[in-house]
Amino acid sequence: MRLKKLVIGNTSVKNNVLMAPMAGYTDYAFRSMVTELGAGITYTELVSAKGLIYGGKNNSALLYCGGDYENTVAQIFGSEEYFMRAACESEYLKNFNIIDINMGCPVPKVFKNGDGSALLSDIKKAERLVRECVKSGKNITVKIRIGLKKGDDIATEFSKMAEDSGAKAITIHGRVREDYYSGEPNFSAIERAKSAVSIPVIANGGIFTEKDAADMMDKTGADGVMLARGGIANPFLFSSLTGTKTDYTLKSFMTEHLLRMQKLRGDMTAVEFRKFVPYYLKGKIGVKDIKAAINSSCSVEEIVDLIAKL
């Protein structure tokens, strides 16, 4: 794929491959391993804006990025234009160049709340919150998929609203809501969008191999490339696509991002680490007893024995 630097606002990134939001996933520990292999700039899990106004400790927990302000953006969900502008304006973001505002989620619980990917389908909304966050000075982009259900596409009039009203980017996951994470991306919907604005146009979806982000970039004329559940199967796709010498096998990989949970989250490390290892082993031979073993693991020491017998 084309490799290049993305300018974001006042803020240049190193280059076009991204890690996206994924909540439950994109802790630090996860996205200071993927920066490592290259990526470009990284993600925090959605974070709530009225949940850090009201002061809640595991809001401004998911925002922890040993001080790589650099390399991280934060995302922030919502629908009320108060909350969303004061948690661009408040000491938990003060640090970070690039705020996102996460107009794509499509889990239930955030839906019926009126946030996520609830906000594609009322656009004068959607351009409020975005106008508002904007008066914070903070570069602002804006992440959403083409729309709610099959046969709808939005992108390219959402596209042209979040930079009318200031946004400086904005990530198209090329699916419906209704698709959640299955199915072949609408790449002409990202390329209608792309072709209709001038801010960096980053598109999303279905991306776990380097043919697979060369055919995004090709076929939709993107800027970059956003991996999600991609960059978790095959987090050394990162390291492949931008050119990025690393040392790390997948079992020191594994052990590694293991002992930084660990110092991220305590006790709690190996219970969080084991959604990981369906990822890491998928497709691998000979490894459903270890696998099995470490899903059954509430201790840190006996999961790194466990993945040396790898």
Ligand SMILES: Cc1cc2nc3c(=O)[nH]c(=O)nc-3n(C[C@H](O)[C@H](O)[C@H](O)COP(=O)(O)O)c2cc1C
The other form holds:
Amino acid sequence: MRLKKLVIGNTSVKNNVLMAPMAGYTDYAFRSMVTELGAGITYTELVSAKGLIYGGKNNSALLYCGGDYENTVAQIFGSEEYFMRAACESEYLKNFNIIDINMGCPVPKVFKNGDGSALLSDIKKAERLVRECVKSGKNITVKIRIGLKKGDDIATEFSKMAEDSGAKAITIHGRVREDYYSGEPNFSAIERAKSAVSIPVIANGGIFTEKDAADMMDKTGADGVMLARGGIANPFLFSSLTGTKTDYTLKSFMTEHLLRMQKLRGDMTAVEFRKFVPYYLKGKIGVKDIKAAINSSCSVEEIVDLIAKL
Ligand SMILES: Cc1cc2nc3c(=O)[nH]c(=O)nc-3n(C[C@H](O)[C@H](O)[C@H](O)COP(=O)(O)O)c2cc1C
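Having seen the form predicted on its own, could you give me the form predicted together with this ligand?
First the chain shown before, then all remaining chains and molecules of the complex.
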């Protein structure tokens, strides 16, 4: 994996191994953990632009980054120019240097509203959104899929549009909406897009090992990689890919993550933490009983003890 710095608009990013936005997972507790392991930047989960304007009650929690604006990108979604620009200019996003526009979310609730990946079928509308957000003066980036249906490849066209409209980087998830999260990413679609633009291109999809990251870089020529499920299943990929030294073991990482979640969320921590456990313990032998016990526990203290027994 070719490690390098990234320049996104007027912002310098310390390396090109990024942690993806993941709804329900990438809160500050998790983001701060992988930042310690070397992640170049991390993304908040998608936050509704309209919600930011109407003052949705979770906004502050979703965007909380402990003041670490240098390493955090805020991701927004929506399809109305007014709300998207207003969100970029809102108090909530005032301190973020980089704002990413979600054009990849496949979830029906989002898609039916014309948001997320629905924008991939309307490049003119997508262009208007990017141009309007750019007017906020923020470094705007875009995250896309390569289309909606099998065989689609809009990556080059959208990357050019994003660059021409003033976006400062583009992330390409090399799958179509129909794929959701399965199948091999389309490396050549990312490669074609990369050779058509000068802004940084970040490649995403199916990176679970160091070899996957190296292959992604080699096959696409991208400027960087974005880990999503692989970053949760093996957060230590960040340290190995970036050469960051760490004293964490899996057990101490899990415990610290749980305690940071507790600080952030209080009561709901144990229940929320459980969804990480299948990722953390995937493929580990002899952990079945402990996994089951964690899954039925509602107590942080109990889970800390169970992790110690792993
Ligand atoms: C549970 C889950 C939540 C996600 N939430 C977001 C999100 O909020 N914003 C976004 O742009 N992509 C989101 N994604 C997509 C990921 O960022 C990434 O593009 C996708 O998982 C492909 O990468 P992977 O194959 O390495 O997992 C999500 C994916 C998953 C599995």
